[in-house]
Amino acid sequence: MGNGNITLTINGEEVTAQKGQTILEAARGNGIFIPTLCYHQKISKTGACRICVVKINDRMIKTSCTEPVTEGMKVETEDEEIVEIRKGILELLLAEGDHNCLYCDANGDCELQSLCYRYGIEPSGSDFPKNTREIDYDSSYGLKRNENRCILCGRCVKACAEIQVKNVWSFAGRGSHAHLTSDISEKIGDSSCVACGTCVQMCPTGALSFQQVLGKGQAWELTKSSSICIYCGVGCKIDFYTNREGQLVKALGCDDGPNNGHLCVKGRFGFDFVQSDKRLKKPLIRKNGNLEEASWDEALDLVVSKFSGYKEKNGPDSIMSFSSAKCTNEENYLLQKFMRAVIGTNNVDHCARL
């Protein structure tokens, strides 16, 4: 076909990919579902885990995420034999692990235990040998650690290198003695980790998690609603996690945004006035030298009188605005306007100015 477009059959069905892609993203591009557990669409392709593998012209078994597509290719995505070969991954995974389902970090939002109850896979009770590692519960302020629910994937190692390009993360050791590592220490708190929470939200277990949300939700109690990042002016678009109780838990990066589904520690973590008792719920005005609580109609009334008061005693130029980028440029434009069109005066400025 023309236009660099190929052909060939997954499950007996004939679709069309782009030349270059991988048989997963040809899959996944026409809706075709393929496990994945090292995989992630953000960064470089890894074949690791081998939960994706397919059949390809009813005999080589290969990794969809790393075999490129061909013309006429046939694809078997899931048979009897596939099956199996899954089956037996995860198996291990458990083996190898400590992955209790009744209290996990994932929080119900794990993908190793998606693919577990997808194929009927449950802990064997086996004396398989376990490397125990220490759990780091509380060296950082936002992240936890748990190795024992590693499953070696390297998502984590490829988001730091590749997304943040901080290169905390790392493996070491080999075999089964293979466990992640930080930089600097093995606590994360003492590590160069900025806690951007980047190999958190690419964790397919609970091996990194969130420590606000411990204790506050599982996945399904909490609803989702997005928002703008208030901190800088770059946009960064959030969905934010709200629990039943109405408080905000967790921020994750929205892919619809210009971040890309990234954040800084700002945007992830910096939610927490939101709950704070100190925070102001009510206008106040200052009333015989204290400050008192006041309705918004009566707050805004009385900015319009002391604005019309300023500007009929002392000419529109006597007042100014100050902007800031932690306004939508709808919201800045809108103040300009108001500065302009009902005040009268071009005072207008900007933080990113300076």
Second form
Amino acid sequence: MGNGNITLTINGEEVTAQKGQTILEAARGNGIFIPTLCYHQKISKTGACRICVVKINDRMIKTSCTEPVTEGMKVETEDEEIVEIRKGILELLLAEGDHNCLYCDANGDCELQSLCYRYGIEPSGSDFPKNTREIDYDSSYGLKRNENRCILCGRCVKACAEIQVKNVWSFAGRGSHAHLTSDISEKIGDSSCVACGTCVQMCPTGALSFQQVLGKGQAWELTKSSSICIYCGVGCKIDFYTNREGQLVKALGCDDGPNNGHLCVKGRFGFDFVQSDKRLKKPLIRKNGNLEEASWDEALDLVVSKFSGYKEKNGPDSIMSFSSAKCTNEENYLLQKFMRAVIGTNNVDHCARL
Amino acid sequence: MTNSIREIPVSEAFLIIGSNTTENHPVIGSMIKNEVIRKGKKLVVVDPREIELAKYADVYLQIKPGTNIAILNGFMHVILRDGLEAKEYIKTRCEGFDELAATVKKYTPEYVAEICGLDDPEKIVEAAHLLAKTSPMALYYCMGITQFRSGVNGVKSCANLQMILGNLGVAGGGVNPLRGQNNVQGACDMGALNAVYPAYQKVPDEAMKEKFEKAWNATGLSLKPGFTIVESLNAAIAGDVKALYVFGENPVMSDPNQHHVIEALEALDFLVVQDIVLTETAKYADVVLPGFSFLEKEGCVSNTERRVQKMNRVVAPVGDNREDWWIIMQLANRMGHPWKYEKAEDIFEEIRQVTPSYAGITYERMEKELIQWPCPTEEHPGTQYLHKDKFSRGLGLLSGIEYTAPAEEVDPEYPIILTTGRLLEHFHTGTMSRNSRILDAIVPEGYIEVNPNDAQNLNVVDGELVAVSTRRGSIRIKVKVSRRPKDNVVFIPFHFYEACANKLTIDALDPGCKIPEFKVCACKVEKIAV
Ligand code: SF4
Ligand code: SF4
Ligand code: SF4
Ligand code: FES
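Next up, the form predicted together with its partner chain in place of the form predicted alone?
Then the entire complex follows, led off by the chain already shown.
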């Protein structure tokens, strides 16, 4: 082990961590669970929600997402006292907002919901003063906002400031009047937001959600598969979600790609053309001036007889092909092989220059 | 890119020239912004439009379209004049320095400011000093360097600058072209180019001919380079090209001088289009073959940093459509070539055999590793940045490059410079983005960006419909008054068929690589009388 290593005890077990790591990072690195809300590994630390508190050396209670590890430190991630603190935080969060999972977009994919379930929290029915904050489902083409589900964790603020680097979101007001604003209290759709959707992807609750692109589906009905964005050359890796009907529902940035989880508006929302009515569904052949549906055999044989004819009569160089920068390596390879080996010409090019 | 996306945090300074990064490569744009705004890295932006990054730049130079080479020579002039070049690097790793030094001698800040239409020559000095004194410095460019008659020279000038500063072959430096489409890099690597086989192995080379005849079990491969796209359109009009097979492209929208493209398509005897929707080009076809969209297919693509990534099937195919490789294989089979591939991976395995830079890459590795070519063997980790200890040709070649004016300069009849490009929300010819509901809703129509001064002179207001004409055609389009373009420069995005920028653009080509000069031509903007 390198000399940057530190030994500490978590829940009675000796573990190693790197110098400079937080207790949370050390715990996660060793497969030990500590609940979090405001923490996210991609943004700077806030230490705001306090849900991640742990007990250090039997005395101190500290937020594990901000507290660095030290040699010989003894950490207890959960005991009765800590459970009580966590329950208190969750009860307050539930009471303060309007958290009805029944009609929330995040149902089944909400960090607040799963922690409430874990700690057995139910709405207190107390007369805690509820704030009515902004609900805006229309102003933006990409985002929906229902701040009554907001837990003021600040992840969206930091996601926009540190990942998209646009600084759209910030907090205004104090205490129980704290709330989000986009730019200077503009509607999100009127703000400088570029609809990259990063804040939505990072929001732990249903306070921010995506506009419906095509299909709908609840979290547990969706299937995830990863592929690469079709647009620019950054090559962002995207997790696409489809519903039970096979319709595309949403796109989330995948952490494994060059994008490290981030996407732009095109990668985020520009996929429904795949399932649009405008898609061709059968080969077409021009007959009496019109393009008419035909079978594959008919279409392929026609192409082959034409190509063979020109090759014979006018020479291979009378046939040209345009390949595509939107198609795969395999397809591009095969088309140039076809032109070179089958037709016998180097007449192949693509839009690299366009 | 010579270097990698994950080196962005390693760079201490950035020169962004001819790239509207935050709109056209937004994820990289954000990463660069993060370094500049939050970590105080240095930034120089050179662009005729005051793009978003210009706001955060230490020095922003709003040059006239088509004057990149002059400004780059200007930087080099100042660097050499003030002795800021990387002397040891030049001595040990480069050749041709004397020629370069002699060429840039006359590019004094005053002379360059004159060519580029800049008021303050001192800003050129300031930028040059900043770029020279902060290392490693990464240069990023895009079509704003290449889409000119002098495109190849523009690229060489970028390399010149980075070599004299010792910024090539080091982490966080490099000459980094941002590829505009998700697999331009791969299409080039795969030899979908008129003069090279996969991995840029040259067509007019007997040894290569033999290699590929053997690998493909074929005879009579041609030693003669083929046509490029724009050349082939001319050949169609001349009657030399009879048949055209267009695979996943939309030249009616994407190529310069639309009128000329349509004339060429009409002159053809036979046009086959393989695509996912009935594109503007497919409307001229004799046969249309419906392929798979990106979410239906399997295969791999290579991004702007040479990283090869796997694409997977996400949704079921529609209708009676077929895999694109299957269609091409069928054509080969029916022409007497018994190719037999059962899946995309079979093709990739063949690619590895004939493409040395991909030889060590497998589907399995792509899924598990971050892997960038060149990767010659399965044990090789791939290559994060190029030219580490030496250049592929040995010594880095510095060459003296003179600025040359664009093909079409403004005159009394066409007094305004037109430049074209893309928007954040749309892509290329709009085949995909305009058929995406949300993207289409955000930006439903095209427009022409006009600077407030010019708008006043032309007596037009925001939202007004105007006529824009060049020697090649005329369109009607809405005005968007914007501070972005330089005085006397207008900008039109080319995604919109109703207001098609490429009816206007010029098909002047770079003599070397044949890239069209999309980024500059002369136009006039007229009020439409009511
Ligand atoms: S969508 Fe993107 S730009 Fe808009 S507020 Fe969220 S993070 Fe910021
Ligand atoms: S909107 Fe979401 S991410 Fe933002 S503060 Fe509220 S809960 Fe946190
Ligand atoms: S999500 Fe945006 S930045 Fe990423 S590859 Fe797609 S178009 Fe490029
Ligand atoms: S997760 Fe640690 S304070 Fe919120």
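Bear in mind the structure is a predicted one, so any value in this text is a computation, not a measurement. Positions refer to the first chain, counted from 1. For the two forms, the rigid core is made up of the largest set of C-alpha atoms that agree within 1.5 Å on superposition.
Trainee: Does Lys282 move its CA by 2 angstroms or more between the two forms when the core is aligned?
Mentor: Yes, because once the rigid core is superposed, the C-alpha of Lys282 moves 2 Å or more between the two forms.
Trainee: Does Asn30 move its CA by 2 angstroms or more between the two forms when the core is aligned?
Mentor: No, shifts by less than 2 Å.
Trainee: With both forms fitted on the core, check whether the Cα of Thr9 differs by 2 Å or more between the two forms.
Mentor: It does not reach a 2 Å shift.
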